[in-house]
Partner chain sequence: MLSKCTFGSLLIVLSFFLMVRVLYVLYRCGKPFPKGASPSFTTLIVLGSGGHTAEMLSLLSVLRMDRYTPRFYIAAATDNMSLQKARSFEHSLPDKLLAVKEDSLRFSQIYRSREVGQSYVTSVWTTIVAIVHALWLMIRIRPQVILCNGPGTCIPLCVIAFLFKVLGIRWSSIFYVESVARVKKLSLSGLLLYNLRMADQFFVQWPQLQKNYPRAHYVGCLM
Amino acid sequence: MEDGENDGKRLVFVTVGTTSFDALVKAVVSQNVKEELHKRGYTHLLIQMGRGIYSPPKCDGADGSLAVDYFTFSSSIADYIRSASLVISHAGSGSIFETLKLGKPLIVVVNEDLMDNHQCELAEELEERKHLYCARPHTLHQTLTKMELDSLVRYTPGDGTPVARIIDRFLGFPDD
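Taking just this one chain, and keeping to the form predicted on its own, what is its structure?
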């Protein structure tokens, strides 16, 4: 897995998507999670907090601690993901696959407050295949302490061409 590092800066990028997921934001800024990230050599924590109402305390890291900053929305998070050494994300499929395609280590945190949580199934299946780690807000610290990034398997997107050909034939389009 690719580990983005710029001038000794090791960024953990956290994204909650377009919704509110204050439980994730609170979990990543908890003292034990910040200490574990710092112990693992991460220097900066940047949180995309969506519609959440909880505003975490900012820190410039001047005292040698983890620097913490946040913003609500961005038209694209791809550049943040590219510059990250680790991504911690909600379980939305767009965020998951965008991160995996960029080859970044990923911890997916499932929002247990959602009804009919198909996102949980996706995250757990990808964890089973060793593409990412899956956690809940209350297990994030435990996941970080057990995390071994070298054990992750790079995700390779599948080829949808055969399925597209079957659909084209079914709809009566000629084969190319």
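Following the display of the form predicted on its own, present the structure of the form predicted together with the partner chain.
So it's only the chain below, everything else dropped.
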């Protein structure tokens, strides 16, 4: 797994997509999580907080601690993911696959406040296949202490070709 662009900066990018996920934002800026990230050599924490209400305190990291910044939305988070060394994301499939396709280490945090939480099915399946780590807001710190990013397996993107072939054949088109 590749590091982001290096000037000594190692960025942790947190994204909640278009949702509101204050529990994750609060967990990420909690003291023991920040300490663990700092211990592992990360220097910057950037949070995309979506529709969340809780604004974390910003920090410029001048005292050697983790630098913290946040914003609400962006039309495209691909560049942020590309410059990150670690991504912590909500369990939306869009965010998950965007990160996996860019080959970045990923921790998916499942939002327990969502009713009918089918999202955790996808995160747990991908964790079983060793493509990412899966956590809840209150277990994030534990996951960070135990994770071994080098053991993650790079995800091979799929595509719609098998579907297209079946639909084409069904409608009477010749095989290409």
